[in-house]
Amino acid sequence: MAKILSILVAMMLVLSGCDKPAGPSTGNDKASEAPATTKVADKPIVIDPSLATAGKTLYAQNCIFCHQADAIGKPGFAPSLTNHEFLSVSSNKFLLSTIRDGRAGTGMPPFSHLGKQDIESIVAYLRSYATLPDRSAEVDAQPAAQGDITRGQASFELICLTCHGPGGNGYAAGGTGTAIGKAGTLDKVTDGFLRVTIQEGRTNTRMLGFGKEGPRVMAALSDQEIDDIIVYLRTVPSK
């Protein structure tokens, strides 16, 4: 009989739990208490093939004499154009208005007597070229740098300054790297596609990464660090 009653007692209990309302969070949850985040899906390459076979014959009359063959670029010269990590985070916008306005205070002028359609294809064949997704999205809404000058100067002269020049003059002050300090570059990139750019580095370039991680960092730049080379950047374009 004992055994009997304890089994009904053991019963009403568990009748009694799956009866009785949920009640509200007690914090232990901590999937409920994550905030919801945004993030900007990585975008695959989608390519006409009709506006690349276009633009491969547009580039070869236009381009090829500084941006050299496959648009691999030469170090002092012309910068690679389809570099992986550069296609990835360049939109569309951007490739589209750099090569229309070109860049004022470098060897890249415009070239929007081609019209639209003809810079389309030109974008759609170097686009041929990528090979990892379109992050540009992504990159571009990241916020804006916030930092010191002076310290962001102090970083820039003693790492960038070897290749990117005084300033950031590129080619034209001797350096192997472009012209990152002129109002030409910096009135069209973001402060996430300079971010990335310095945290990543890209391949088959020069340009190494500078930020904490990476298959080929240089140095181990924090973020706060390269935030003030950003901003210190953004005060000097034109001089």
The other form holds:
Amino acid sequence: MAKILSILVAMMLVLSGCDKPAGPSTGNDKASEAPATTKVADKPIVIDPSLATAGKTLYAQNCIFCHQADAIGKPGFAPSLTNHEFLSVSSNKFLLSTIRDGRAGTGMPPFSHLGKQDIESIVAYLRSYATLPDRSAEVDAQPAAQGDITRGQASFELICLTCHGPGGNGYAAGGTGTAIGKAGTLDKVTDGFLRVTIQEGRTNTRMLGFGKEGPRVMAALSDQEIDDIIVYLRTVPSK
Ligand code: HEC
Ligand code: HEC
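Could you output the structure for the form predicted in complex with ligand HEC, given that the previous block was the form predicted on its own?
What follows is the whole complex; the chain from before opens it.
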């Protein structure tokens, strides 16, 4: 009974967390006093780690073909889902909703037919690979990016386009980077998620870090240059 109750509570949390994230930042919105955030998750969704055993089977049945054994991904085909930095910045809400809805216009199909508990089980399985603390609450609470769209576009085209495709279109152009300019990605991630991923990169993938510090930095972009890219990306889906 207690188990059923906790599942119900988790389901209610998933349902109540379905509000859309804040709209695209324009970069010159100085109206509000408090720093705006693109906070997506208000209450963290708790997932029972013991669901991981069931999740492993479900992963093998539904995901392994694309995301590979141990969800390590395959460059240019499907991203790693067990990458340390990826899991560390990803909230359960982001993972659950991405699996449920897929990413329109990419190779990632929706899995809503599996139902909430099976999707939670898969997330529990992915989380069992986590080696870094879950930073998603702090990352999602970061302020919204403020910056210059034109400068952001120039940096994007110079540095990111070769892997992420024109307008962040993703694998379609033959690169290895995911579709970071598609609404299916942007509607589900906060500016903090984008910022920290761009700063720190993802170990053992072709996504290097572009921040000023960190072990894997390939080209140092300033915090402002990174925010410029984020405000540019936020304009892409409406273009
Ligand atoms: C037919 C291939 C395919 C299958 C099957 C598939 N995926 Fe994906 N998945 C992709 C691709 C391709 C992307 C990257 C989309 C893009 O370019 O942004 C992706 C992206 C994702 C992401 C976002 C990762 C990130 O870096 O932000 C998650 C989470 C995910 N998939 C989970 C799953 C799970 C869980 C399953 C099984 C229930 C699954 N996928 C099945 C192809 C697939
Ligand atoms: C050398 C290729 C390469 C370059 C250059 C590159 N990326 Fe990536 N990026 C990747 C790959 C590959 C991934 C996904 C990791 C994986 O496959 O597991 C990724 C993932 C990301 C993600 C997470 C997307 C998601 O689906 O969760 C963001 C955000 C991102 N990159 C932003 C950028 C930005 C901004 C730039 C330019 C400053 C950039 N990247 C440059 C290869 C690259």
